[in-house]
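The chain below stands alone and is given in structure tokens; this is the form predicted alone.
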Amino acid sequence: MSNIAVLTSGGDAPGMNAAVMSVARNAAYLGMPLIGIKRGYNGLLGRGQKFEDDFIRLDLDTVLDIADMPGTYLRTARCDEFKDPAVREKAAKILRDLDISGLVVIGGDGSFQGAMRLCELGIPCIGIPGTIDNDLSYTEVTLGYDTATNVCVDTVRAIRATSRSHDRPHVVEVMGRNCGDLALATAEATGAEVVVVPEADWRIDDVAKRLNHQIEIGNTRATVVVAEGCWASMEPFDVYEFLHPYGKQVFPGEPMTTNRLASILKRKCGMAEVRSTVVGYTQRGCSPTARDSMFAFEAGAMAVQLLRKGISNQAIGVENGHTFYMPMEKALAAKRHFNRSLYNLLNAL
């Protein structure tokens, strides 16, 4: 191979920089020059005035100190234009003009879709699953998920300490998009009394009933963990009709939010206060845990070896604790298993 390239795409995830460093170290060991592509698939469109605007030559001096850095050194961005076949043709031509004969894509499902389309145009690609959501079903864990879970757990533990001090329930929202794994793991690790996820239909009255039960048995500092995508599976509830009579600033048709859920539970449960916290982007902006860093190293090494052997269109993942690879199309088609028994148990204890 002449040059290979690497990009990070979609939402940033802890461990992306560690994966880039691993790709760089393994490429250098095998004598394969490496080019970093900036801002995901946007960098492939050649919008800059000069090479350095969209690309960077990655050597060991450049990347040895980035492994522990939060975020992504190469930057990232979403690129809706890449869905256009003509745009992808342009990107493939730019890669050929740069004598790039293999590409490592670090990102989520949308990033993998882009990699598959490039493979169809003759550009060998390998995918490393970089997303905190853990929503790629073919792999046990995605890069960044372990770090994000630890951030959520630390946050909820701190919140439970102050909730205990004030005898005050708390609603905590974690990320995960349409996947409830972060919420389930956080609730399981912290002893949260209620968890709500997108995969299961739920009613506000049921959450209020559960919280009231906790209050009746003396637990006045219960925690409700909600996944950010859970509102899609909530039974319709008129926020305006319920909160407006209490003088809350809300307008007809406005959606449910974590803050509004806390306000509703306060009134349904007769508490002086129910507080809320959205953990937010702190889940993305932390240095990777040892587990994420180890996966990043193994995945980067495997990606370079696969490209060197002429193996393409593969997604790297974790199965039974070991790093493996499988065809990207098959990986994206894998059906997700929702752990309903764990979900039921967490909401029953």
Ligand code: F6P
The other form holds:
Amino acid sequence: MSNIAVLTSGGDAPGMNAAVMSVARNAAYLGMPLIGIKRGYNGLLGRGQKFEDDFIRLDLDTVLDIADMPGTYLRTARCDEFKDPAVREKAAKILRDLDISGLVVIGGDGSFQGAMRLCELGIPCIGIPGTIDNDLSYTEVTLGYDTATNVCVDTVRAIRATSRSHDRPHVVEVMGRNCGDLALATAEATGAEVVVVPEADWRIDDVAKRLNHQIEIGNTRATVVVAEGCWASMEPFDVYEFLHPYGKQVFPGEPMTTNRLASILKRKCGMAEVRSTVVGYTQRGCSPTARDSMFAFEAGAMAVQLLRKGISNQAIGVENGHTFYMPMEKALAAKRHFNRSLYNLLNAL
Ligand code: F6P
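Given the form predicted alone above, what does the protein look like in the form predicted together with the named molecule?
Starting with the chain above, the whole complex follows.
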């Protein structure tokens, strides 16, 4: 039986190792030798001097301990060069030379694009959606999203406790790139009073108004959850013009940040303090929740079975709570759904 291979690509996501482990267990069960490719598509560029620089044989002994390990054991990378058709030709040749007859790609949107292009070159590929951003619309959830949400929720709960102690509003930034799902889920689960996301236009004055209303009704420790991509949908605001007169170190044309938003809100709401926290990479670098591990297990099994049956160019996802697959192209073309009514409700209550 020829080899199959697996790689992780893009930002790491909790559950990637569990998915690799599932691929390995299922491949071993079906007698399919498995090769792990290191650092995403970079491992296929032929830069390494020896096999071990870019590849690793993933037998059961190698993977048994990694399932609940944070990060990605195979390492990951973003690979811009892979957009070049000549580079992809070379990668496909390397895969053929290694007698690899199928590839499981664990990653996000860009990683799936790469997989689709490899399929066109005759390399059967299956995609497992691994990203904390939850920005792949064909699936209800992506691998890592549940874990990242739980990290954000734990963080905001802790912040709300100390905010309460000090009567201090707080602005918390969560990840998600251009997708506000993590922010919405965090706000919903914690009862945060304000949430801003890239999908909906917003104004600083409206956030200040809402915060002021909270303060007036006695809530002096409200939480504003912001998605990291929310600045793109913010009505332009001259940070320098507003903050400079207060002696804040900011230069003309500098962008808005979470810290600066807190500073502005402090002044607009007349509070002694408005603090800020960027949750950051703790959202990615932790062990997967049971839910993510379970999806990883099912997705890994499905990926190997599809390759075994000669079915390729498919994206695995979750629909009505069940693991399913659909053509990669259709999956990537799915239109994003933004839960505007939830967004409105969270900002209205
Ligand atoms: O895609 C996952 C993600 O964590 C995004 O939420 C974030 O915008 C980005 O990756 C950060 O990437 P990097 O690891 O390059 O800082």
